[in-house]
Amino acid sequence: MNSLRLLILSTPVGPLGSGRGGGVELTVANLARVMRQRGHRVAIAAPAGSVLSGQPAARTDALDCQIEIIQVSGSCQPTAQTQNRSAPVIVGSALANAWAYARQAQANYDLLINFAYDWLPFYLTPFLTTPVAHFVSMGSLNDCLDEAIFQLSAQFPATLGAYTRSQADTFVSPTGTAPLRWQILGSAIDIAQYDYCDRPGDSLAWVGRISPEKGLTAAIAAAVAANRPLKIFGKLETTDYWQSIQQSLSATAAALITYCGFLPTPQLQQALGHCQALLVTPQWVEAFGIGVIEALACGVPVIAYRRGGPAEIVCHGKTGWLVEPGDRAGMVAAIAQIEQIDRYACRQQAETMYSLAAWGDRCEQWFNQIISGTIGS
C-alpha cells in the first residue's frame, strides 16, 4: 500500500492536550499515530499551544516526534453542546486559518481529515482539490451544520464518518432527501498504555469534561443513594455547573466526592484501574465515549444509560449494566450487582474491538477509497 500524505485538522475548540475537545482529542492523537505507524506522513493542524502528550513510552515519544503539529492562531471556537441551534458563525477564528492554510497547501497532501463538528470545513470542500473526509465527532446539534452536512453529502457520497451508528441516526433527512450514507468507524486507544487491575478499591468513577450535557449530577445522585465513594475525572469546562453541584451537596455527601482533575492518560489509567465501576450519564445522545473503552482497558465495569455510543459499547450483564436514561434506582441497582461482573472480560472487549489495529484498518481502507474515488462505487 502506498504512503499516503495526510493532513489532520484537530478540533477547533481547543488546543491538543487541553482536554477542551474531550475524547475527541485522543481520536485525533491517536489517529495521527497509528497512521504514521503505518508508515503514512502526518501532520496536524490544531489551535495555538497544542502536543501530543502523557505517553510515557519512547517509543510512543519518538513516534510523536515524526508528527508535524502546525500551530495555528485564533481564537477557539465554543462548543457546539453549549450553543443552541441557530448560533451565530465566528469568524477569525483558528478554525477559520486552518482551513486557510489547508487551502494554501492542499498539494501537499493526498487528503485532509476534518474533526471540527462546524459548517466551514463542509461548505469549503467544494472548492478544494484535494479530497476531504470528515470525521463527524458529535449528533445532529446544529440546523446550519445539518444543511451543510446534507449538501455535501449528496455532491461527496460517504465521505462522512461516525463513531456509532447511534450517533449517525440523530441526523434526519429532509423530506426528498437521500438518506446520509455513513461510515461507521468507531474508535479505538493504545491498550498497551492501559494496565489492567484486577482489585479495585470501593470507589465508582465518573469521566468527562465537566459541563451540563455530561450529567455529572446523575452520576453523583446514584453514588450518594447507594452511599459510595465517587471518583470524578475530567476538565472543569463550565465553573458555575461545578460550583452549583458542590453548594447543593449535604456535607455526608461532599464526604463522598472527590475532583481528581484532568489527568494524563498515565495517571488517568492508573487511577480509574483502581475504581470498582465507571458511571456514565450524559443527558444527550453520546457519540462514543472513548472513557467507556478506557476504563473496559484497565478491567473496570460500566454502568451507562441505555442509548448513544456507550450502549453500543457495553455488553449488558457481560462487562456492565445498561440502564434506562435518569433510572437513578436502576443505576443503584447495577452499582449493588456490579460484582457480578467479571473485570477479566471487559480487558478482552477492549483488547478485541477497540485495539489500534483494528481500527487503524477501518480507517486507512476508508480513505484509501476517498482518495481513489471508489468510495461511491
Given for the second form:
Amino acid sequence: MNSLRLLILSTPVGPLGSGRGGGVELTVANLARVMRQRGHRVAIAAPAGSVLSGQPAARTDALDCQIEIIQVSGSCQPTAQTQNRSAPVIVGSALANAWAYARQAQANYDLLINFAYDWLPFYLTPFLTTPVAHFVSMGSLNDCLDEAIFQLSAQFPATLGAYTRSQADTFVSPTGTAPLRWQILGSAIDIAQYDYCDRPGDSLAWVGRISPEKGLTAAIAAAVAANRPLKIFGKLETTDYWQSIQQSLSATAAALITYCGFLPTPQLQQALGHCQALLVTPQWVEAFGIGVIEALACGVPVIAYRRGGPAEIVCHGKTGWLVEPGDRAGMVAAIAQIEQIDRYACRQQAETMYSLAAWGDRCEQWFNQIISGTIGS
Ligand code: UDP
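Form predicted on its own done, so how does the form predicted together with uridine-5'-diphosphate look?
All chains and molecules follow, beginning with the one already shown.
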C-alpha cells in the first residue's frame, strides 16, 4: 500500500495537550501515531502551544518525534457546547489560520483530515484541490454547522466520519434532503499504555471536562447517596460551575469527593485503575466517551446512562451497568452490584474492540477510499 501524506487539522478550541478539546485531543494524537506506525507521513496543524503529551519518554522519542506539529497562531474557538445553536462566527482565529495553511500547503498532502467542529472546513472543502475527510466529534449542536454538513454531503457523500451511530443520528435531514452517509469509525487507545488492575480501592471515579453537559453533579449525587468516595479527574473547564458544585456540598458529601486535577495519561490510568467503577452521567448525547474505554482497559467497570456512545460501548451486566438517564436510584443500585462485574472481562473488551490496530484499519481504508474517489460509488 502506498505511503500517504496526511495533514490532520486538530480541534481549534485549544492546544493539543491542554485538555480543552476533551477526548478529541487523544483521538487526534492516536490517529497521528497509528498512521505514522503504518509508514504514512503525518503532520498536525494545531493551535500554538500544542504538544503530543502524556506518553512515556521512550515512546515520545520513537514515534511522536516523527510527527510534525505545525503550531498555528490566532485565538481559539469557544467550545460549541458552551454556545447556543446560532453562535456567531469568530474572526482572526486559529481555525481560519489553520485552513489558510491547508490551502497554501495542500499540494504537499494527499488528504486533509478535519477535526474542527465548525462550519468553516465544511464550507471550504469544495474550494480545495486536496480531498478532505471530516471527523465530526460531537452530535448536532449548531444550526450553521448542520447546514454546512448537509450541503457538503450532497457533493462529497461519505466523507463524513462519526464516532458512533447514536452521535450520527442526532443530525436530522431537513425535509427533501438525502440522509447523511456516515462512516462510523469508533475510537481506540493504545492498550499497552494502560495497566490492568484487579485489586481496586473503594473509590468510584468520574473522568471528563468539568462542564455542565458532562453531568458531574449527577455522579456526585449518586456517589453521595451510595455513601462511596468519588475521585474526579479532568480539565476544569467551567469554573463557575465547579464553584457552585462545591458550595452546594454538605460536609458529609464534601468528605467523599476528591478533585484529582487533569492528569497526563500515564498518571490518569494509574489512578483510574485503582477505582471500583467509572460513573458516566452526561446531560447530552455523548458522542463516544474515550474515558469509558480507558477505564475498561484498566479493568474498571463502567456505570453509564443508557444513551449515546457509552451505551454502545458498555455491555450491560458484563462490563458494567446501564441505567436510564437521570435515574439516581438506578445508579445507586448499580454501584451496589459492581462486584458482580468481572474486571478482567472489562480489560478483554478493551483489547478486542478498542485496539489501535483495528481502528487504524478502519480509518486507513476510509482515507484510501476518499483519496481514490471510490467512496461515493
Ligand atoms: N483526561 C485526561 N486527564 C484527566 C481526565 C481526562 O487526559 O485527568 C482525558 C481523557 O483521557 C479523555 C478526555 O480527557 O481523552 C475526555 O474525553 P471524553 O471522550 O471522555 O469526553 P469529552 O471531554 O470529549 O466530552
